[in-house]
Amino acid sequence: MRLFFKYMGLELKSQMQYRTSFLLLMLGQCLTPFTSFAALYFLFERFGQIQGWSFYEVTLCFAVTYVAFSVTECFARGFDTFSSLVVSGNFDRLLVRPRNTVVQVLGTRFEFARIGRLVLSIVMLIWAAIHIEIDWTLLKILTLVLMCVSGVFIFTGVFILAASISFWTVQGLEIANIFTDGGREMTQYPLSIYQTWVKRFFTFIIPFACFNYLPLTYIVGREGSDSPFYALIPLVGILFLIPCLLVWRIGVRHYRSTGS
């Protein structure tokens, strides 16, 4: 981790060489969740609710997703551009260094400008939590924190899986964006509004429901979801990172360099 923080410090120093550009980019990053939230607001302004979900309940769901995804984009974006390391042969340099390749790939890219998106997402999260009509207990607060942490692990795992494809295809596949950016867009709303097969896939294969929908039903007190078990479901999302790292390890073993 010392090496990881060293990478982070060097990247931050590099990006701060152009402070005005950095600040403007950070400000611009606020517009992404703002415009999406505006669409959400006008949707509820027109229809009032979505399958029994109120505006503030969906806003809480929306904010948790954006907090998790913003943190992931800040610190795990190196996997999103990993295919360029394979194509150029620069991944060979990482392999001969006496450090874990996951840490080194993480350190290739940090997008600190995403902090602007993160700050706005946290503000929306707090605002929704204050206005939602529930009794906040210590366990519910802990569940909300676990939801955000679990979301970071799941999105990071998805980025790792998408990067692992490059070991066999060399170029990254655009279909992976279905589970990264597409996953962010989908989990802005409770999974109960989607078809049954969608809910099952994103519960048992890619466990987006474990950091968002299922623990949210516990927080808002949905019928049948009042068991403390639902409060601990985000831990399953954290464990999702383990098989993702195993796939990465298999990919590294099959790496054959560029031949150049």
Contents of the next structure:
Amino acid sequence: MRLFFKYMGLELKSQMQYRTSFLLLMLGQCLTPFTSFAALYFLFERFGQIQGWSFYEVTLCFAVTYVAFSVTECFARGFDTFSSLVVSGNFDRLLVRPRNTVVQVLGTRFEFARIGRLVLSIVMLIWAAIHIEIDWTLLKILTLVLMCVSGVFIFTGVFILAASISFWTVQGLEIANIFTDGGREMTQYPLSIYQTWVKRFFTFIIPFACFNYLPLTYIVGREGSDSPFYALIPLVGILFLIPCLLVWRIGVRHYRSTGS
Amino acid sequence: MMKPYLSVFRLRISNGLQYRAAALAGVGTQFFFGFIFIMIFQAFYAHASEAPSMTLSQVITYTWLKQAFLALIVLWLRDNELFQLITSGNIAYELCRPSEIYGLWYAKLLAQRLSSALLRCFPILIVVGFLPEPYRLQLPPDFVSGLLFLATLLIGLLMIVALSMLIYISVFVTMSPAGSLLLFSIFGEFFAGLIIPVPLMPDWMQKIVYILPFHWTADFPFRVFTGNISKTEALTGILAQCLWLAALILFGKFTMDRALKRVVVQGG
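Would you mind generating the form predicted together with its partner chain now that we have the form predicted on its own?
Now the full complex is given, and it begins with the chain already shown.
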């Protein structure tokens, strides 16, 4: 763990060397969720609601997704660009070091410019939480925090899975975007609006539902989900990281260097 | 006189057509995103209190066209080679060539987009034509609208290349592509109706959108296809497209000449 923070410090220092570029990038990163959110706002202005979900409820959902995703992107970006490590053969260097490969890959890249996006998402989260018509209890606030944490774990797991593919294919596959960027796009709205096969897949195979839709039904007090059990579902989502790490380990064992 | 530009164009097309596997993977991703967007719109339309000016089936067709022709209409498609030419100083070699640089780059970018779109659009269009309702792509109301769609899409493509040339030109000044690319693509995408179709935006936003050139590149041809824009409107639209295209190219050439006059070749 100490190693991880050391890597982080190093990256921060190196990125701070280009200060204006860093600030500009940070501003730009802020704007990406901004247009998605504008689209969401405009659609609500036109239609009023989406299958019984109000604007602030969906905003809360949207914000939780973006908080989780931007934290993940900030820290787990190394997995996103992992295929280049395999292609260039540089992964060999990580293997000979006496440390865990996961920590080392995590350490290859931190994108601190994503903090811009994170700040905006947190502001959005708080704004939605204030305007939404809910009696906030301690448990509900705890659930909200757990949702964000669980989201980070799930997205990290998905990133690791996507990176593990390149142990077998060498090249990264664009199709993996379905689960990273696609997951982000999809979880901006409550899962209940989608068709059944989408719902099933993203609840039981990749548990996106665990970090936003299911606990959200508890927070907004939907019928049938008022038992405190729903508040603890995000914890289940955290467990998703375990099979992902397992796949990663199988992948590492399967790894053959490309040579060059 | 056009010959060097045409051969650059041909070369780039055959180069782009090499990447078939990548295109196939891309097609899979486009399908998934298409389904997600459609389901979101379906959910919104399910309990709409008042009928919007665009029907659900028009929105669905619009979404599929967007997914199929993505390579023709997005601004974030970039050629890193050109950026490197500018920032590394190798632009000096380009300047030595006996043909004009704007035309050369224009042909290059155009070919890149066309080859990538040719690979991707047909599998998507064929499959979505046979999907079960309500996901199926609805054909244009009549043959003339189909022809008008092709014409508007083509002029839109010429416009988008002229627009992206402006991004490359701006790099002469800023020396870092990240900033201008990001700003241009985020706002351009929104104003082009790629996130939500323009008729679903509120009226004040539509007014802003219609002043800017971006909506002519994607929103306009797609709505001609769905029949949301009538044929007479489409014809006047084509005129506007041509005017914009001429203006964008003139502006691009002018700024490029200015930039090249004061170009500093970076290092050796």
